[in-house]
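Below you'll find only one chain, the form predicted on its own, shown as structure tokens.
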Amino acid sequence: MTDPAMQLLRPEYLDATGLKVTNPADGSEVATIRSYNGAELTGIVDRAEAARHEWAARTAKERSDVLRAWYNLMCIEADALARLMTLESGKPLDEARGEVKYAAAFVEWFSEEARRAYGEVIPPHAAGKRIVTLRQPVGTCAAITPWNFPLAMITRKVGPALAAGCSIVVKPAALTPLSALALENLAHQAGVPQDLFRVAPAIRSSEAGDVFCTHPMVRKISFTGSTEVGKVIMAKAADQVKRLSLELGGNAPFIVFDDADLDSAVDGAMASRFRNAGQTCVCANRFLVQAGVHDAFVERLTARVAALQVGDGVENPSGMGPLISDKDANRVADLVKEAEAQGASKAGKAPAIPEQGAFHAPLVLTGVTTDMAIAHEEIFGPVAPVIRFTDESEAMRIANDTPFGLAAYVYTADFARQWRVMEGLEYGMVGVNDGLISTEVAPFGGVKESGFGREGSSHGLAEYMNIKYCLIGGLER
């Protein structure tokens, strides 16, 4: 506990027989956390479901603001949560900070949405009658969180839930636990009851799941994760008929039209695929380039490319961090030698990276094809596959032709090819002329196999509220 951040955490959070949590980027012990297994989490939900109805007996008013109380803290430890998550994720800490002030736009937004729970008044369809419609919370609610942006997955679920009324229950990742825990202590520190909202760090994630999708007081279930893992969360949740927001895998496409502002492009290109290290849900994984300018978009974003500095998250803050683990680096480079051996060439120099740590150098690879593993796998690595196309149908036809649809993005000129494109992506979210689409006002998820439910605006908050119709009869004068 020599690091100021780890003053976040609450001495109970420490085990030296539990999970061990250690940085990404020279392999170092950071600490060593308590585990939960499958009867302390049934506990806990036993808890969470006994504290949510005094909660939800609250006016919104009152949650509001707790909620607000929670944001401020947040704000006021900025510095100590930024450097918490760059030692357990490798993010640099230019990037850490961003998140945090990310994560914390949710609890601000869900504290504002918490007032705004509206039913409804509806016509009546006879004499003598009146029709109303109440929301209400859902009630104990279960999220699964990964790695990747350890603040902003759990804010974006624990928000709407505490905002609606409900109590939650937060199975963090293995490998990047302690900034949940340090979100958890400032929750109950600005006055979310103890019982209500829990962070249960487990070794053993499958059991967790298992008691999330058995219990039957877990009434909701929000996982941000793989679609394998969804897919089973999904099943075994269906025994109970388990209200679920699945937000899963994807295989972002780019596509830069000849009409498009190549410097504008080539920077929304960076921001997409490079932040993280590549390691985001909404990454561009492939990047489509048409014909007349693909050689110039190559030259320009590999010159960017090579500009990148890799290292240490804490040393190099606004630079690019690790990956999460060896054996994610390890597939990365995997991937990049097939793709490689079937005709693909890395473009320019990539940057150096130390020789210690998980890290993988950022490059950009050409000549890549549509049969290859590269262009249909989510790459979660600092690799930018250009695929050239001829014209817009072609783009398209390639665009859709994968079974995931969470993010797309599109660079063109052209007004009318710009909704014809957006209208036409098979995607949750579009992006035009613009890399960054991640906001607390915007509603934020995928369909087809990248799953359903939104998080974030209005539409967030009602994932965690049930529409009760009510028929008022015998109203005759």
Ligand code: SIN
Contents of the next structure:
Amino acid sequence: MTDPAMQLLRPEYLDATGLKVTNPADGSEVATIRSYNGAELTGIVDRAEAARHEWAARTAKERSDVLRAWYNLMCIEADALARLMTLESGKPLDEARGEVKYAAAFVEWFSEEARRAYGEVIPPHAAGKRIVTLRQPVGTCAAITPWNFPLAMITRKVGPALAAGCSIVVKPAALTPLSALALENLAHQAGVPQDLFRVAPAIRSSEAGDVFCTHPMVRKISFTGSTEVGKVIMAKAADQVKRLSLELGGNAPFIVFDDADLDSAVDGAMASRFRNAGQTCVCANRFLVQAGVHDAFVERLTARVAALQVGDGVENPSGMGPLISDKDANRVADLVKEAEAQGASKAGKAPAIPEQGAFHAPLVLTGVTTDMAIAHEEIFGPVAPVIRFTDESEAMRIANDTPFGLAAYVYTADFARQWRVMEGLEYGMVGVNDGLISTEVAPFGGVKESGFGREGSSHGLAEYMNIKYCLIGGLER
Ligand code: SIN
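Now that we've seen the form predicted on its own, could you pull up the form predicted together with succinic acid?
What follows is the entire complex, opening with the chain shown before.
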């Protein structure tokens, strides 16, 4: 253990016979950590359930102060957290630092929201009665989080859970458990009780899912990941009618109209498509570009893509990193090959990529049609497929013709069209003349097969609270 960032990991996290974590930039081993089996996870949930009552009994201010202390420690350790994230996920250091800030912002936000979990006093329907609502913590929660944002997807679940007075057990992605464990360590140092919030890596993900779905004390599960796995969790959790928040797959359209500010659209396209090497659920997955600006947009986008520096995330901190695994790089390459065989073509010259590691060159693909797999499958890689359209109704038809409904983007200078398209897109989030919509202050979440439930904003806290309606009678004068 030579890297100083490893000092954020407590010795008990490591286990030479456990889960091996490797760097996707070169396949080297980063650490081998303890993995929990089903029986051990059950014990962790039991202890979380026992811990939650004392935490819920604290005042909102006391909970808020502990969350604020955790936020402060995250800021102090930001560089080390970012470095751990780069080593395990390949995300370039600058982006990793950005994610640490983003992750910490959820903890800060929910430290503030903790004090605003207000109930209501409702004018009664009859004399001698009073109606109030209380907002109470849902209880013990479980979360299953992905590898693409190893910290932020945890804090936007754990922040509101703790703020609400719940306990929570997180199974992080098996590919990126190190920064998650470091986060747990900092939370405990900040005063979060040990059993109240646990990060429990598990080699056998489905075993963890089974414990979470069947343990009677788990009252809520929050999952970020694929639609396929989300459906399995939903079916298994149905037996105990558990509360769920599901943030699932996306197929975001990015629509550019003839009247758009093209420089701004290209900036937005770069930020949206190539952030995290294209591995985000809200990434622009297909570019719908109106015929009048199609060629100019492709030319400008291609020039920007050609200038991307691709390499190891430590040595190339401001460029683009590898994908999470060789398997994923090959999957993206297959999607591109299939599209080319069906008539699509690569625009311009793609940047060079390292020979070793899970790299895929960033590229723009033109001549894409809606029947190609690349136009309707979530790519999760640095490829920008461009589809030409002629008018607004065609763009809307193509954009909404998908079972997914997470994020969508539109670029147009026409104010009336901004509203028309924004309202007509069947998505949970819409960026108008902006390609980066994620922030702790807004309610992130999807519709249709992209899931339900909101993360961030005051809605994010409501996901971890039950409403109790109380009628007080016998108050006649
Ligand atoms: C995701 O990819 O699931 C989240 C991306 C974000 O928060 O911006």
